[in-house]
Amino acid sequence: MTTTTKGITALLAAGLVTGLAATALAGEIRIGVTMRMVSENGQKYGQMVVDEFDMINKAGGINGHTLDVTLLNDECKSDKGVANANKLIFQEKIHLLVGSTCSSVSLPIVDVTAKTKVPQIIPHSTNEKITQKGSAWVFRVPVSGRYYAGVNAKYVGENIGKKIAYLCAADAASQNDCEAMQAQMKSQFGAEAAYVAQVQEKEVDFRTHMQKIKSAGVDGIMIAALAETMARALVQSYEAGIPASVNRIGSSSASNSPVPAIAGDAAKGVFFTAAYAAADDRPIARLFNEMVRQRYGIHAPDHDFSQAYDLVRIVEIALGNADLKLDSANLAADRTAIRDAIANVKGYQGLASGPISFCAEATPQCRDGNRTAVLIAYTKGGKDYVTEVLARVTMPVDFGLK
């Protein structure tokens, strides 16, 4: 069955209508959310998830049932994420877990949800190992890093050059992005890394690395890190005298608005792969951009906003199709029914540039639902940054798997 969003009218209603009284409904579907909310954008990602579920309640719920949502901050710390997951599962008795933002948190949570047999749907984490664990209980809405690496490497090798330096932060997503990019450059072009540096996420001084990269005479620099770290590294690359002719390549977190806001002019020309571009000219994208600006004061929503929105829509479809009893005696059966209903979502068309589909097998082919990466470049930095779409590429379902 092919599924779509309920249309742009519903999207706008979800974003702009306020003050509706929630109807008293029978039964509750309990949803737990754990996300990284240590930055302003991170807080707004979490708020968007809660707001969108709340709008479903205000519109009448799902099959006569309200959604009871608990939002927790895991701060991108794996131990806190696991603690949040256990609290939500054992104390809140949730039917569904949403999370997390950081791959380093989602990875250990997959083991928790697999053991407790609770469906987990991931809003932002890209590390390819998440779905390679073989859990029957996990689904990924964002594009897997294995697809991003293939698209990035092809563009770089054909348009930039093969002598690439890598600055890789310690978080799981950045490590995966760096390793996968290097592997793809070698596989597609026989190119070895010109320079590789491993840095800590809280590190603030990259000038020694930048001087070494400058001396190496590279064609490009890949900076894989969370947004604030990436922005600092971009600025310091210019302070070290590396010219604009040396292309700056970002990991998917380059799409987050703190990157151009903090990096300013140093963001211009940076290109990266993501799941959504604010420069998308589809009507649904233009209206979504306006909704996010009005609701959250964001100049241009990055793909973490769009993925949070698409996740809620997919969950809404799945819950609507699940046969739920919603009593304590049937908690395990309801969790299984929700898992199976998510697995049956096929061809969802939303804000992502390509369809999102799942299936029942506990494999990356079935659980990496979004295979369409968007290649994006900044044409202007600063808070009023501007992007352009370079390409959209849908990858084969088996790409990057050994």
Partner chain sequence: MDFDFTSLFAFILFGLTIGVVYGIVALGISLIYSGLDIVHFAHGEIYMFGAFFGLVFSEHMGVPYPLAILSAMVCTGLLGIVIERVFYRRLTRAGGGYTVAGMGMIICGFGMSVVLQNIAYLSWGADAEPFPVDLGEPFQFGDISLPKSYGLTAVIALLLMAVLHFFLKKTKIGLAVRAVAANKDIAFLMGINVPLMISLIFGLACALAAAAGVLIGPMQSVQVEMGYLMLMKAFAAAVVGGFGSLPGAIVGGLLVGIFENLGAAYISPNHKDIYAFLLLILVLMVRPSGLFGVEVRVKA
Second form
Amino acid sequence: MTTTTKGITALLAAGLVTGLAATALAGEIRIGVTMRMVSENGQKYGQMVVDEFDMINKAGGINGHTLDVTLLNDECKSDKGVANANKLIFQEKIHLLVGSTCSSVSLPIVDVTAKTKVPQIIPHSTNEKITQKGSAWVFRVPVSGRYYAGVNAKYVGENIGKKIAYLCAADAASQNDCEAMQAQMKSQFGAEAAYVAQVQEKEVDFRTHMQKIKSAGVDGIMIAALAETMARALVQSYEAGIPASVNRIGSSSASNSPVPAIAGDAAKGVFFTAAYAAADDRPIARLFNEMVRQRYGIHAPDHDFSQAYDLVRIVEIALGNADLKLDSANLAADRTAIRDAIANVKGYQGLASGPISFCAEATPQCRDGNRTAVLIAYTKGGKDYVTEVLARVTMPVDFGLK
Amino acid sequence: MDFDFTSLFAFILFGLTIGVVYGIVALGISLIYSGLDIVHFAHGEIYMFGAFFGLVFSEHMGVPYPLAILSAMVCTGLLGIVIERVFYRRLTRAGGGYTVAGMGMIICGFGMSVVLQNIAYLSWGADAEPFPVDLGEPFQFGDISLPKSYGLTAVIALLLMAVLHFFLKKTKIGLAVRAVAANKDIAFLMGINVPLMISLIFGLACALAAAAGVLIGPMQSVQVEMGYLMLMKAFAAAVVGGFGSLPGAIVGGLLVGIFENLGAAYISPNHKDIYAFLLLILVLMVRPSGLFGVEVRVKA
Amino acid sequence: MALLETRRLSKSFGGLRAIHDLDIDVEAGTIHGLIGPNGSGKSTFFNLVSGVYPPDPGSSITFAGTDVTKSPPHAIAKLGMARTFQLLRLFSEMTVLQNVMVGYHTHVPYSLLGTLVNSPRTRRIDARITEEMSELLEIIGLAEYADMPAAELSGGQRRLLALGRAMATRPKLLMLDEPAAGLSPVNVDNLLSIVMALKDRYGLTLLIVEHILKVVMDTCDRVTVLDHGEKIGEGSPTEVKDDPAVVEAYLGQEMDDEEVRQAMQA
Amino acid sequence: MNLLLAPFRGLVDFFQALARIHRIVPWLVAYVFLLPLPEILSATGNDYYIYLTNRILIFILLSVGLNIVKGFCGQVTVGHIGLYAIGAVTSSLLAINYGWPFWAAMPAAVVVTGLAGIIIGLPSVRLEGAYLALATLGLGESVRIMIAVTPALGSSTGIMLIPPPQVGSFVFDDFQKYYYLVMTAAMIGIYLSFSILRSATGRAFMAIREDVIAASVHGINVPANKLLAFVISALYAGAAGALFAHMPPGFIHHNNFTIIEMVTLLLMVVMGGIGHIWGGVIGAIIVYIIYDNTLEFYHIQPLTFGLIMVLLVVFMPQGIGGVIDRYLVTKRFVKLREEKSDGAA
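Given the form predicted alone above, I would also like to look at the protein as it appears in the form predicted together with its partner chain.
After this comes the whole thing, all chains and molecules, with the earlier chain placed first.
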């Protein structure tokens, strides 16, 4: 008891100090960010969110208000993500939550923000269930997994063949991509999977599967995994002697730069769907590529970067339209105003593959803003990889919903 | 459908080639166990450091691959000696094995693994680094193709074992090392510099882990988090072979490699890591002394 | 029937025969001594009888009319056998009182659940145990150190505590493994008088392994001599002392009779 | 040090005086003292601290439980977090798939975890020290991998929308309400831990820790008691897991139960002091406070924690609890000596 009391007194004291510091400044729009600041890529585009908000401040803020951004790392762990969200909401008293980048972290945070009535905008989580929870407070900038699968399957069925082997890693995004793809192949072409193997999230040795796939004689292999795992699998597929004529299909994380960097030549010919292609020839995309290259030393930005950038732009537009009081009495009202302002963003076309539009209803149709997937293929692997755009497909709003 | 013997052969071959690497790490773990009476939980991170050292030498400094292996071994060995001298020595002096200090050693090992992993992350970043080594076209056994790096790994592993065997059995220092492993008190009375030998054992074990790290680089790329899984497999290998038994470690490694590959191929691939654990637990429960281990006598 | 009987008791470690075909009877109510040169198997005998080592097949150990050859140590303890260790093996982080209370463990009649809810019955039993244990500490003279960690006791006090802890199991047979080792002559006498007091008070049977032969010769009713794991002599202290086979095995042939006598009386 | 610890004396004396009335009185008094904590924390305008307190209390339950098997009984287990996972998953599945209320699902989860504790504890019958650590590590990780790859157990997406506990129309769905639940659980846990330590069972555990062979020849059934220690600590882990799962937003995922969490738990126990009941409590509080205040330095957080762990083991193996204990014991002896010399004079 004695020590508990003591410890809790200490806790209390600490709470008083930080609590006061956090609420001292009014007139600021407080934005909390929780992201997976673990991988190199993750850290860089997390930093990009912060940098972009800083630039808005340097340019005079929004309607005279400055932005106060707090960035926390959730390591892609749901309990840490929830703790971060709570810390940001209750301690930092944020007006808007940005995050997370992992589906398994975004999923519980959706419940937290729905309950505390804080608008949440997601930079990069594709799991379908996030917007299907019916929260009126969540917005998704990236393309939902259900759209990706539809586009991918259509292309595969029409151009490659129907006999596809699947290697699916056990992380949430890859599982989702893999299952959705199989379902789409079935519903669009009636094609059953030729071979399916669930592998662990960070599997390093795929030779057993490659040997089996080799003897199964398939038209294509879909490798749904996080970047590094996918890269290893790609390399090992060539080592096992599966010829280049068998197409390699990536899940959406194939756009991450570690894939071509680690896989090297094995990345050549891999195609995937993403929300942005560095090979995009619009002037805005050229400028963006150059900016990311200079600021973060990234050879060619993937869609994580474009989505982070688009997210900041969307937030900027919404905050500009919202009528904010920014004092402690109006915290709840300001949060609602920001939510409504985001819901009013229509037809935003920045770097995103398609126009991003939100609306007020708490449905996936309203909250999955981007419906356009770009089909991309690597034409050269290695650290100086090159991609090409195969197609750009916009899906109907209801696609993939039951 | 007929049973596909080619595939079975392939799976066993894959198991053997990765098992050799488990075996080398297990060899180090076993060596430490017999020399210091501790199970080193940070050995996975030592292996990871070895891999990164190899990468730095080979990719960034342009040292030829075989030389890179040697240099990485030396650097990692020295790193190990420093860690052992600065941190572990106080605990091992208080007694390893079953004592309360032994429990401290386990916790200390965990702490050290976290520290090393973070240091590696700060130095080399979180992303996996490719470690391409061009050895030419893969070997072909009928329908099975095996990249040369796997063959090279097997050869180097055998070479390392032979050198270690020669060192322990035929050299004077090796004899001293074995004496220390057998009984420190008696070794001390025989005039052997026991602390120095302990450092040497630890350094050797770390060098072996480094060799494994550099060897596996071309197959699986190099990453900060690579240590933990390898540690588990190597533990399983060391236990299966019998803690403290050097040939046991290699045989254990091969068995773990084959076991998990067959499990992944014929039972279920996403439980792959569980098979190694399963084997570990099974062997511990049925025969804690492993295949080649000697039954430990309880001193009453 | 003797309280403790071993028949064809054998134990080998690897190729080494520590005990071979040993038949020993310890009669109830007696003080039985076990002597022999270093490495003759005395400690192994203790470890076999108390269940710490499993004996080799073919051996049999009977204690208080029960076959305990394959019993685990705690079951044997429950039947009324207690022992001390040469290296004491006290629970050094625990207090003196807790040490003896562990010894009392087999006789604690309350349940874990009772403890958790702190039932009146549990409290009554607790009070009784504490009282009984304090009494025991009084006898061995450690009452005032009851709350001190065992590690902080002096060497002599530790030996007494080891004795007290063994006594707390309320044994029929108490086996002492070199109880006087490392004690000054005054402390040896003190210890012996306490052991005798305990024996009389609780009607103990004693089995003593001792290097200080004076202890054995002065106190034992019967002595068994071991060499290389085999019995080479048995009888009253006087008989054994004069047995040439014993003398020879025990001290080697080089010494003359007078030297042997001196050595044995020292 | 004396100056730092001096305030404890008053509190200790106060509670010892209370204990003289009845063993349970100090606990009730402390409980009443702790009840209004959320209101106090809330008054600072920062409800996040209530959430943090809840997380700390869950970890207190875990580390107090771990201390029973590790600190009291001396068994090196590294699989505790696996038991925590079993408790969490069992309770949430019962609640979601079978509609069990929390009050039925949690006890069931605790029982299931207790049974799992037997399995995790079984190796302890044959193995010791490092071998045992390896076996339990393997078992604990196997639990996590099983959860990660089995869709019915949540696999990659985790289990979501686990309903919060409910009494009639009162739903424990915010931090403040949940606090009463976890605080009560933690208090009961600590109290029971004390009861166990003071009982014959507790003494048997300690005897096994100190010397297995001496314990067994003094009548202690070593395998049974080791298993019992594992089971008791598993019960704690099961309760903690269930409480974690049902805490809003009611989401669990296999990566909440990794080796990193296990290391954190170890750090708590080591920092607080292995074998000191308050150790787990102190450790959980300190580690969490440090953790929360260094969130923005995530680059070097593991380094800091790992280094603390290594240095603690090397230089202060008895932990903070050990230091406090030593201080109190020394004080008592000094007092005893003084009384004695007074009497003699």
